[in-house]
Structure formats: C-alpha cells, structure tokens
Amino acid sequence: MLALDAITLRAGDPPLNHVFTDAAITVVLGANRSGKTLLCRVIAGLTSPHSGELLLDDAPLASYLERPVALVTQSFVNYPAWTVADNIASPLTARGVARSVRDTKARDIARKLGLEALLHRYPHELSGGQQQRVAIGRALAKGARVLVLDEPLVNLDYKLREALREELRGLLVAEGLTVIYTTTDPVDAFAMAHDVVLMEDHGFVQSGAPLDVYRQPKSFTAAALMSEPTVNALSDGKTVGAIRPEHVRLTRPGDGAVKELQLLVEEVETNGTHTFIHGLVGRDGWIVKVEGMVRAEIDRPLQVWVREADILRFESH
C-alpha cells in the first residue's frame, strides 16, 4: 500500500497523512491551486516534499527512475514522430526490452484501450480522446504499481469525458492498480472513486467513500467540494448552513419544518435537463437547481423554500 507519512508539500503547509487503498481508485478532489498537481509530482518523484516520507509496503519509495509510479498529466505529451505502437512501448524501449516483446505488449495494451486499429498511426492523426488513451497506455506499459492521473480528462469535451470515465474505471479496476486520480469535478468522484480525498490549501479536508462524504461532510468546505454546483450559504451568526442547489424548492414542501427565503433573480440558464436560477439571498450568491425547464424573471424576487432537514449546519468561524 502507498502511504503518505506526515508529508508537507511546502514550508508551512499542514502534514498529509493518508493510506491509499491498494488496487482501488482514489479521487483527490479540490479546486484549482489546492495542491493536487504538486501532490501528484511528489508521489511520482518529480518533486521532493518539504518534509515527511512516502512509503510503499512500509518501505520508503525509491528514487524517480526506479519508482514504480507512472504519471499522466492533463497536458499529456506523445512523441509526435512515433506511431501509437512505439509511443505505448516507449518505457520498454528505454529499458532495452526486445522488439518482439515490446510489440506484443503494445498490442495487448492497445486492445484494452480500444486503440488496436490505430497502432500504425501518428499522434497528429488521432482525436484528443485517442491521444489521451495513448498516454495512459504508455503509463500502463511501464508496469507501475501506482498510476497517478492528474486531471487526465479536463481538456476533453463533456460527452467524451463521460464515455472515457466509464472506460477508464473498468480498465483500471481490471488492471489491479493503485490509482490516484485528481479532479475539480465531484462528478468524477461519484463516477470513478472507491475513495475520495478532499483537498484545500495544500491540506486534506476529509476522506472516505464518496457517498459517505457527501452525506456527512465535516465542514462547509467539504460540503462545497462535494456539490456541483457549489452549496449555498445561510448564516445566523453562530452557525453557517450549507444548502445544496437541488434542495432549494420553488414550491413549499409539505413535510417537516421549512425556511422561506426571497431570491433576487440575476440569471437563468438551462442544460436541457435542469434549469439553474442564479440570484441573491441577502448579499449571498445562490444557485437553485430545478429539474426540467422553468421560467423566472430577471431582477424580480422569487420565493423559495428549504427544508430544515436539508440544511447542513457548521460552526461559524
């Protein structure tokens, strides 16, 4: 198992302690500049931590060249003058593995990634999704025990991301790798993760099974990170409430205690499945997420309701 033992990424950062589940996918979820990429580089051996130790099976990880870790970044790079087959096999080429063995391994990996018919093509002849799969194939060819994917799908369009998420999860689970997958999107956590680690300001916020963290966030930050769109804030001075956009109602709920609020509508948008109403409750920006197509007048107040049971309350700091 891969373990972080009091790792600090920079001077003054909080220590990171975590054991990544073996042969499982852990999604590290955080906003941009939360430290996710730096954590990936430290695990891969490209950057040294400020302090602490990385352990694999209770032993310190080897240096970069001998470390059984493969890294795929969001700005994936394939060798432009090499075919798909040669790109996938490049880690084996670097180790001096015989051509026949390299070719067999490349074909096997390409088959798993749906690239078998593209082995003789060059990167410029591939789509963005195909190029990303080649980069992942190269990481698999390295024979690493730990695969680190730093926002690997962020540059792809929504439909392609959705399709690749499903393909990747099945492939990575079948390979039995310990996978660390970073993202800003909680949808990735629910779609791919066995475990999720929430990250902010180069520190860990909370970890656990995605549904457990969603249902029982330990802080407002944790609730916000596990919500898409982010949560709405409602403060009474002593506590701050986190209300998910889908829990704001346009009609009064008939069950339990409710809180009635007035939302000043600023913008209305839809994705065809849901309508998102943006506005102000007091001075706080809110988002209401409603199924289907809903009309709301801009610059007009709108009555909304929230069940008390749907308000996640945390101490105000």
Contents of the next structure:
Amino acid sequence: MLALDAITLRAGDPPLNHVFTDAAITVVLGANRSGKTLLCRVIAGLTSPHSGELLLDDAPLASYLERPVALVTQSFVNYPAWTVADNIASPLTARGVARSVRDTKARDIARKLGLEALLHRYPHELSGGQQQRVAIGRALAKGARVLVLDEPLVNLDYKLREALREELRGLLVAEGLTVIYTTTDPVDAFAMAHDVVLMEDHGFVQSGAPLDVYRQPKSFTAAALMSEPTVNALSDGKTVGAIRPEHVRLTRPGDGAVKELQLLVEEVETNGTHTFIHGLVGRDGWIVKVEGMVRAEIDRPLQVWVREADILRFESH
Amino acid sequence: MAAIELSGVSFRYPGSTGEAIENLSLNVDDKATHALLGASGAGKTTMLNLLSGLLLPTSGRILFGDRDVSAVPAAKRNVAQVFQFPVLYPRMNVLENLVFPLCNNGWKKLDAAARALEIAKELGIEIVLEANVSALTLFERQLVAIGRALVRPDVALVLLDEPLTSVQPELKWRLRRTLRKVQADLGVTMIYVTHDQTEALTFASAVSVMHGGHILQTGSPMEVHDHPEHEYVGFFIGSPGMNFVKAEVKRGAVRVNGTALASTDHAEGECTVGFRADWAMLAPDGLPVEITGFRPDAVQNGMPVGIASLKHDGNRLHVRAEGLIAPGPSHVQLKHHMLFREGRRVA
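Now show me the form predicted in complex with its partner chain; what you just gave was the form predicted on its own.
Next comes the full complex, and the chain you just saw is listed first.
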C-alpha cells in the first residue's frame, strides 16, 4: 500500500495525505500547473519532497533506483535506436540480466500488451499508442508495483484516446498494478478511475469514487474540476450555485422546482454526439451540454431551465 | 476569393510505391468554409501542401475559380496559411507584422496601415497594434497570425492547419467563433484541416472525411454524422464511434447468428449492421452480449448515465445505458440501425 504522509511538494505548500488503493487506478485530476507532475516525480523518486514521507506497506520508500515505482511521462520516451524488445527489456539490461532471460521476459510482456508482432520494430515505426505501450512495457519489466502515468494520453488524437482509455484500463487492472494517472480531463477520470484525487495549487481538494465526487463535491472548485466542460456559476449573494452543463435543459423539466434563465448564445459547438452551447447568463459565461446535434442562433437569447435539485450550493466567500 | 476545384488529383511522393492522394475530387464553393477531417496518415498534410502549392499533383487538375493552378508554385497561388502555432516576426510589433505582407506586394505604407487597422478591428486586436508580439498571449498571437493571413484582399484561399492547437482548451471556442465571424464578414474561402471532429463539425458548413488518401464522404456536419455513407465515417465521427456487427439479411430481418434484430426490406445476403451507442439499449433479449464495464459520466434525475462497454464475439461494442449496470451477460436491442456492404452504406 502506497501512502503519502504529510508530503509537501515545495516550501509553503499544503500537506498531502492519501492512501492509494492497491491494485487499482487512482486518477489525479487537476489543471495545468496544479502540481501533478511534481507529485509524479516525488512518487517516482526523481525529486525529494520538501517535507513528509512516502510509505510503501508502512515503510519509507527506497531511493530512486531500488524503488518499485515506474514513471511514464506524456512524451513516452523510448530508446530510438533500440527495437521494441530491447526497449522493453532495458531495465533488465541495466541490471546485467542475461540476454536469453531478457528476451523471454520481453516477449511475455509484449504479448500482454499486444506488441508481440512488433518486437523487432523500432520506436519510429510505431503509432503513438504503440509507443506508449512500449513505455508501459518497460515499467512492467522493471517489476514495478506502482506505475505512475503523467498525462499519458495528452499528445494523442481523440479517436486513439478513446480506444486507449478502455484498453489501458483493462490492461493495468489485469496486471494488478497500483496506478497513479494524472490528467486535466475529467473524461479520463470517469472512464478509468477507481478513485479520483482532485488537485489545486499543490494541494488535494477532494478524493473518492468518481461518481461520489461528481454527486457531492465539497467545494465549487471540486465541482468545476470534476465537470466536462466546467460548471456554470449562479450566485445569489449568500451562496454560489454550481450547475453542470448537462443539467441545463432546453425544455422545461416536468418534475420539482425549476429555475428559468435566459442564455445569450455566443457559440454552438458539436462533436456529433453532444452539442455545447456557449453563452452568457447575466455577465457569467455558461455552457449548456445537450445530446445530439442541436441548432441555436448566435447572438440570440435562449430560454433554459435548471432543476433546483441539480444546483450544487456552496457558501460564497 | 474563389471557388476551389480538384478533379482527379493524385500525388505520389518521390521514391514511394503508393499514392498518398489518389484520384481525389473536391469542390469548395466560393466564400465557403470546408473542413478536411481525418486521422493522422489520412493524407491531410499532403492535401494542404497540394492546395498551397508546396507540392504539385502527379496527375489531375486544381482550379482556383477558372484559373488552373495545377502547375503554379506556392509563391504565385495567393494562398494564405494559418499554422498550428502562430508564425510571426518576433521582433516586430503587431502592426508591422500585419503590414508586412502588403508592403512586400508594393502597397503604399499609408494604405497598408489602413488595411491592417481594418483587419485588426475585425479581429478585436486594434488595441495591441503597438505591442511587440512577444508580449502577447498565445491566443492574441494566433489572432495576429490569422490577421496576417487575411490582410491581403487578393488572397484566393485561406488554409487553416489545426489553428486552435496552441490555444488553451477553454479559449478554443472563442478563437473559432472569431474565425467564423471574420470569414463571414470578409467572404473568404477557408479550408480547415483537422483530426478533431468538434472543430470540423463546428467550424465548417461542409466536411470531407479523409482516409487512406481518399475522401470517403463530403456533406454538411449533420449529414456526415447522421448519414455516414461509409463504415469508417460512422466510426470516426461521434464519440463513441458507431458499432458494427457482422450480420445477414434473411426473411425480411437483419439477423446476427440467426437472431432477428430488426425488420428490413433490403436484399438478402451478408452485410454489416451499424448502430450508434444511443440507437441501442440493454434488454432481456436480443443480441447476446457480455457487459464488461459501465462507466457513468453523469447523473440525470438521480440516475447514473453513461456508456456501457460490451463484448460480442470478441468485438467491442458501446451502448448508452443508465442505472446500476453490473458486468455479466445481457442483450442488446436496436431502436435504429444502418446496413453496410463492403464498407459502404446500403440502407
């Protein structure tokens, strides 16, 4: 079991306490510059925390080289002049393991990752998704118990991202690895996470199962982080309400108390499956997410409705 | 500005065995917005270079209006291009960057400045005209790059190569909206190249889906989403993509391993049945599947909703579902479907 015990990333940062669920994926979700990469480096042992301790099974973690932790970064670095087999086996090469043993191990790992047919290829002959699997294969060869993936899908196009989310999840769960996966995209958290940890300004905002965090965010920030796109704000002076884009409706809901609002439409964007209507409610920028391809006239007011039950209320400060 | 017409255009890179672009035809109306959408390797970059004149077609014709530019090199085509990252002169201020393409073309300084101001106003960057471009945000710099592309009134075509890439995700839509507004105001012909379906479907009035050096389908955003003419188009557009299952038409029904899924009056024989995640539902009977996962991404009226991952005959399928869905055997029923033969839609 991997635990953070009052870790501070830099001087003056809030202490981080968290116990990562064994053999499960924990998604660390935060905006750019919230401290995700620094956290990854600290867990991998590339950077020392400012204070606090990292514990594995209640014992402090060893130094970088002996640490059973592997880090895969967004640029999925592979050795360009080495074949897939040699790339996967590289941690064993570093330890002086015999070639025959390395080759067998590399082949076993490649099979699990669906790379068996590519063992003799070079990284530049692989697709982005395949290159990434090679980088993960290297982590498996290292015998890591903890795999840290720092924004692994960020450089890939959306169709590949969609496929890899599902593929990666199955693979990592089957391997029984404790996975820490950082992202800026709540879709990754919904699709992959056993637990999600929300991060802001080098601190943890909230953690829990994705749907629990979605249902009961502790703060406006937590609601906004666990929302794709971000939440809409509705303030009444005493409290501030957060409304998820999928909870703003274009037809009046039949049940319960509702709020009726005017949205001045600024832009309508669609991916075919959903339409996102951007606009203004008063002076606040809002986004409405509706299913299918929906038309709305730009620069025109649009009547929208929100169920009171869907408004997440927080004290305003 | 001009209508753009490609007829039977092929291109083969020197030394390569296959055609990067093969017998491709495309019509873009004058003053229209057109998107070329495809994954990496589809031929989008080759198309950009053929349109700008950096590459000349091996065969076929390219017309700008009634001018045949097939053999005309880039410098003489009057094509402006906006790249993924803003390409500007870093030591010049915004105004100097904007007037540069005009002064190069023999414009008088005063006229050039007047035109630059007009474009700057259109883009909402007139207040930063004096600023050095290095002092601007990426968003503002990309606006200046767009301004540079639009400043010459004699430009026949503006090519946009993933122009929103460098902009923060939450600002992308603003830049896209600005692009569309200036396109409409100035009446420019724009071809927008992207792998991102949202950008293509939102920006353009017509979308061409590219794959393997071909255009598989050209249509309005609604048409390519709702009526894919090709399996690949159904797969590529939409999130998740369309599901496909090997089937046959027999005795007036679409059947998978004998199980009737829907009635049809289409000709009997083997085919592929295609359906989107929201055209299907989990049910007590129908197509037998194994539920492998359910990852809700929202709660509606107290109920978790999302996409269920299913397996059928080793194939992965996705169906929209709600409630508490446990892994295990289940069935799928279709509310709506399409039939494909040899990759093409037949019903």
